[in-house]
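Below you'll find only one chain, the form predicted on its own, shown as structure tokens.
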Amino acid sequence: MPSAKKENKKYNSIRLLVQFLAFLVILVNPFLNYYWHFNFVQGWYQSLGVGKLWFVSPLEGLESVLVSKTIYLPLLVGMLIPVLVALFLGRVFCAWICPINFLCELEDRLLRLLRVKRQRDLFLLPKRLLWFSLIGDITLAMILGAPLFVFLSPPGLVGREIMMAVYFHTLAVEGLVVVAVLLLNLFTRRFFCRYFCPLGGLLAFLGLKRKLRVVRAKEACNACGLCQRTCPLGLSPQRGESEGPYCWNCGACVDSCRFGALNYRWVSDPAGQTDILPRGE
């Protein structure tokens, strides 16, 4: 039986750091722009400029042209650099820049710190409803004429409602959509990450054949089931499924692994992983 070993890795804490900072920038933003009209960084993570150069979420752009049936090519353009990030690294935008993700975080340490006892994951659903979601999101989108991701995203949603604070000084209803995602997730970690979010099932199509993945060395393994009771999409490392569509590389299941047999690792040719779906989905 492999013995435990410390490890030294906090990519909790880092994961953590980034995503208040990438909070910040939503959050300080809109004040910069109104009360200093200090505009080098405009808008939030559906579309985000940063002086010339602009970033545009792979779903509500692919909405957009769907919907208008036109190449718009700046809008292509800003696509383009988390399109290749999908592809390389994956779903990393949900697990370490998305502020809903953030947020849920923050539920999830206040209630170990308050030491609220709650029940995981009570509703279970099939994984496989995450690809659903995205069809039907892009399905609706086309059929009412207007993309829908870009109104109801609830990561757009956060960035929105800090605006309309700002600017306007009131809140708008849609927000609502955020304390019910807040709300599931005291029943069910990232109940809608795991299951309804679009953008996270189109980032996870694109990150099919990502480059970096959590891998288990078989040696190591201890088959202690931590893994899997620590990831907060309920995934199995121990099963592979770190290495499947749905991981969005937080690196959760590698700090918590105490005999070292899951890493980080750059796959060149990620053998076994050419299905949408695992198998036993």
Given for the second form:
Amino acid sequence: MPSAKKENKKYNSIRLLVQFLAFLVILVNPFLNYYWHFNFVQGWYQSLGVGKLWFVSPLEGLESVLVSKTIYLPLLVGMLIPVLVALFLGRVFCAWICPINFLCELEDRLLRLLRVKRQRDLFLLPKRLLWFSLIGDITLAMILGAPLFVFLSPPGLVGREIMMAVYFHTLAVEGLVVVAVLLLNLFTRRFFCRYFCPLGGLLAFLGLKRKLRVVRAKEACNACGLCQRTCPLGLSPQRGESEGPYCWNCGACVDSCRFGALNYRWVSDPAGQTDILPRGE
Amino acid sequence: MSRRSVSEGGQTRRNFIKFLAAAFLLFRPGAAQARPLLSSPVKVNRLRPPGAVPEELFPAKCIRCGRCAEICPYRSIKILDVRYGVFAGTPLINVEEIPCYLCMKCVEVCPTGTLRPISQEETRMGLAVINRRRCVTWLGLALCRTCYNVCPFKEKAIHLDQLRPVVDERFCTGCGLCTHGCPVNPKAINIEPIYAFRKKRK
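Please move on to the form predicted together with the partner chain, as the form predicted on its own is already shown.
Everything in the complex follows now, all chains and molecules, and the chain you saw is the first one.
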């Protein structure tokens, strides 16, 4: 693999750029809206309006529909694109757009810059917890009669806090949730994302049969374990976990692999496609 | 739970429990304030934006995306914070501060139908009620007719009866312009929420 070394940081850099641009949208938007009444782009990742095109976060929409037991067509239409993305590409929102993951990655990079020796992930819980937090969130919302994730969701809170700061020159108390999530990230990378994010749970559920997967080429892999150490979710791509339900397709493992054994693949048939030969090189 | 070695397990677990406790404190809404967490913030002069669904449905349907507040050109719509319990993140208009000018932009951007797309005339945020024992005109102290002057549906929602303002509930949108304009302190014309509660009003 002569060129493998050179392309090493490809996906990591692209991802950081995408995350930065996505963060820029929610960072700049309130200013545009507030000071110049420029309303073309609006909202944040709970509901984003670009002109007449609306995006609604699937979990928030689902909670709204389930709890109020009413159907509103524009809401469903707004959920359509995120749901389709999740169906085909999996949890890419989490890895590539979510402001929480962006802040966590910045935190990771800052630590690396400060040369803080980082232990391995301290607290590990069963990965299945993700499903339970999704079910628990929806159940709790239906019992309470008010959706919870809509005002305590860290991804949404980042946007809300920026908007609060711009509009009302104050920060809401619930922003501490974001601080807590970022603090937990110091101990276990993406602790909240891994186990507790109901939105991540829903997107992972939608992405169970996703087409885009990080696939390992058995012949090229020599089980060095680098990918396992890189994975922010603590998955082990060399054991095929990148093709499993919890992977969010961030591509960090693809970059980490020195042997080109891991790569994105468009898998039309999820089962038994792991044996395809490594393409190119 | 932890898959770490036994020697470090105790410390790890303790830290973890500490974090859980901290997280619980954070997630407990309104711990500092003794504000009722399940009772609506809608009351006199504190109203939902135009087109709002009934208040029982409001916190269920609203996804707290804040777009109504973002688009409001008059900054009338404020976003509640977590001290309001399950109503955190929902929009509210304090008409004494900034009333609703019925530009109807918020109802166009609401992605959930919590604010239904309606016209100005159909808006019923509340109902203006004149306190005749406070209104200087009704008391016969002065000839003020500010509420009449500022009403966007003059002659319909508020008309003058022998120079005294009278509200017509058939046309009043509850926008709060009259309350905002009322020079009397405390206000002699207030907006009573009409969709607010099935049970008792507090």
